[in-house]
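The chain below stands alone, shown as structure tokens; this is the form predicted on its own.
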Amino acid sequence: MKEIETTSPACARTGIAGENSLSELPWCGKINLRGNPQNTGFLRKSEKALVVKLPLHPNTCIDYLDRTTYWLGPDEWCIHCPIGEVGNAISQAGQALGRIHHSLVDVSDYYTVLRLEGPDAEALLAKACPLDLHPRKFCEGTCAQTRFGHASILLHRTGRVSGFNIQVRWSFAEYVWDYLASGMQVL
């Protein structure tokens, strides 16, 4: 079995706390489901195997039990959940699912969340995101799919109104880090 690396090349990053924080969330297992939310047998079969609720709104998550489900698109959903539950949940799902047609991946490897917080987080995600982020726009519970810079992530704004998780390829953590970090030095 192929050993999965559980840091990201920001966890070499001393965490900002102060008025304004920056940290590395704790890595979770990350799966991609695809299907067809039409299909009542998929919704019902998909959300009793991996023990969610899929949000079923546009840019809206729902967390259920020790899941959060975010939905990417209108067949797509990326659900958070402990790292060891992973491999059994997407076996279970895949069972049940059977000939449904559907696509389970496991992207626990492929992306690590770092969150932001502070008074000043919406200006600081704003120099290089090109969403509203009011919270009238953007409110508390919210996620999107959009750029910072030259990186997609997924942006979440948690219960906190000055508070979001932003989800990135490992690829680009440092980059993101890099740029929110140095924009706090000059605020």
The other form holds:
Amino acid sequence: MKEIETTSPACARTGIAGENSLSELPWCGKINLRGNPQNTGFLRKSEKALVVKLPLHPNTCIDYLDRTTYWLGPDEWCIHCPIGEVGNAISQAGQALGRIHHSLVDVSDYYTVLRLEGPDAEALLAKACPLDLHPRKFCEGTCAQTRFGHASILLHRTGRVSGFNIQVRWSFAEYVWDYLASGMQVL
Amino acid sequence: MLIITCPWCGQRDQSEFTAHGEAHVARPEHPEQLTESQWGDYVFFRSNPKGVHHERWVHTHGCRRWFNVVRDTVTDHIFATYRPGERKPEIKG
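Having displayed the form predicted on its own, please output the structure of the form predicted together with its partner chain.
Whole complex next, starting from this chain.
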């Protein structure tokens, strides 16, 4: 069996220009969960087994203990957890949910998360992202799936400094990185 | 550029979406009983109106859900968006 690739194309890169910085966050576990939240059995059992709170409102995420759960759709969530816990979390949740209609997929090596920080973070993202990123509209803690250039991204404004976590498909990481890095050169 | 209201995510830029043609085209219940021209009609022919058009869109770069849009094909004005399975809104065009 082929070993799982644990380094994305953006790994070990750092980009700093002025007060802005770009980096890749350490690899974390990512679980894609699907199921019907109107089914209280599904909601209760998946939250208990995965130790998360599932956000039910669009464009929101919930931090709970060491896991963060992002709303992806009316019946779909992405859970970030420490990488070593993915296998156990999936098998426990699978057992707990049993015959309740659901889907649990390990997508840890499908996405990577870039971190963009600095006073010009909004301006840099606005170069290729159509979302209104003004803090009045897109405040601390908000997340949204949108695009950056041709790449689909999951954007999350978080952290003490003005900054964003950008979850992107592994194969698009280099593209997004280069786009942001070249933007930093011409600010 | 249009601003389209995704029934789940809210107002988003058109570039996050993809359009996929006319909505409410029901698949025939018994395709095997259709003549070739009836089947051809179902597969290829659409109403193509000048004015109010009900169409299917998908929020490709967002929640990846399908929904319906009522759009004026002349002015591009969007009258309404609604979820699959919801009642078709009455629009006077």
